[in-house]
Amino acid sequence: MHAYASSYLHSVKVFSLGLLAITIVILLSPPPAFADTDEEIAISVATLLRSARAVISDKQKHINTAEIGDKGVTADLVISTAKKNYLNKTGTDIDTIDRSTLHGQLVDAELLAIKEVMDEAQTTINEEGVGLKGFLPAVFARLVTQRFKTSAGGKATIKLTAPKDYVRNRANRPDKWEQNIIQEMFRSPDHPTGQHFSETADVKGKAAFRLILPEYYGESCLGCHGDPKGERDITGGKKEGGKLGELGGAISVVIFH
């Protein structure tokens, strides 16, 4: 064979090779993770909420233990359990999304919220010689959607919810769009378990997109939601008399068009 024809043909090969490899490459890389609604999008920032309130919540205890000072719930703690939380509810890795997108904003922005909220409660969490802290799921949470109003610049909203007999702190009363929905939608006895509900309405004169998630009362909830009603919890606050199951509050998320 011609010797310029025996290269030109080992160059096809390396050429082919070369690009076989990218293409295994291309397909064994996990593809980034991508919402393209805004319903995708409000679900996945309200994921990240409930999984950050689980940490909160499955280091209760810990937290409240007097005898302990550094507990070691930190916001590197709180964040990294977060995201393998997500992953399980989702199958996403939260790391994935690509933060070009108005998804990968928000989730970026959420992260930041809960960073800060926890780096400011370390001393409250740390103090020794106290029992009950005050740092409850309800409160971390609360405090995060705060942030997140800042840290999303105006571009959406979280907001932690419950029907008008049940809010215990009146920046979390619903607002009518949301009061029509608990009260004639989740509270129906026909309403499917943990579905959502979402449309676009205006929100305070500006068009928005709009999405509401049913939350119910677990073992965890019942010991200061539940019975007997009207009887003073740990944290003073008046039991609301909650059964196991129940409709006890909601996540309500709002995107900005």
Contents of the next structure:
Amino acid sequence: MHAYASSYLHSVKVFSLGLLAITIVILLSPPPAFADTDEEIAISVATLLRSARAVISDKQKHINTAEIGDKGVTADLVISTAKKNYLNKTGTDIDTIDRSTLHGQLVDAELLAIKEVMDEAQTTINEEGVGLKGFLPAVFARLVTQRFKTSAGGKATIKLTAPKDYVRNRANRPDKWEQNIIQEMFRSPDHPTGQHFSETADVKGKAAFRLILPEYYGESCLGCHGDPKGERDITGGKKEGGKLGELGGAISVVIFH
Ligand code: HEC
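Having seen the form predicted alone, I'd like the form predicted together with heme C (HEC) now, please.
Entire complex below, previous chain first.
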């Protein structure tokens, strides 16, 4: 009886110690990594594109200064500043996103696309004696999204597009799905400003998650996209007659399933 009680007590002790150990392990281990949703991933890659494009916008005057040769607008500068912009916007340090997840892989693919575009643009950007170089934020965005198609290995695509009647570059034309959302939803006066739309939809016969975010004309855009409609802007393109705050474009993300 006595022996039984003591061995019973012993096993209770061992059991409690075991529980304690398990509890400590649970408390010390990092929270389980829940996979990000397609929506979170799509918004993240679009935010990274905006964060990088903002660097080109901020440096536009500098890039177009004829008297300066080496501008210092390198891939490293664009990527490090884009990461800061992303952190300010989202509160997340992009380097902490788990690279073994789809989210991490797409972020890396996008950073690689940015690096390649910036490396290739150095000769254009650093040319002395030339003012306007045509390396615009929208051109940068298009080049990055074209590169991303390859670097993302067909798992996802990003596109900067615009309403059909506003598109400058034919490569940026909206597809039917994009044009429909832009026209029927984003251009509707009661659509809440900035609100994105997403749904599961087939893209070229493949099942995919699609998300589209509206973009609006700010003051700085109107020199090229504003009034008077049809007049040539400094790039030689025709102005759209866009108004301040009007829907001017959209970022469209596809994640294939
Ligand atoms: C210096 C003139 C200029 C300014 C300023 C400018 N854009 Fe553009 N924008 C262009 C040109 C040129 C293109 C075509 C780029 C290309 O070849 O992909 C373009 C393309 C775009 C596109 C892609 C769809 C398309 O039409 O091909 C969007 C969206 C866009 N601009 C929005 C904006 C917004 C928003 C701003 C202000 C934040 C802005 N642009 C400022 C000249 C300008």
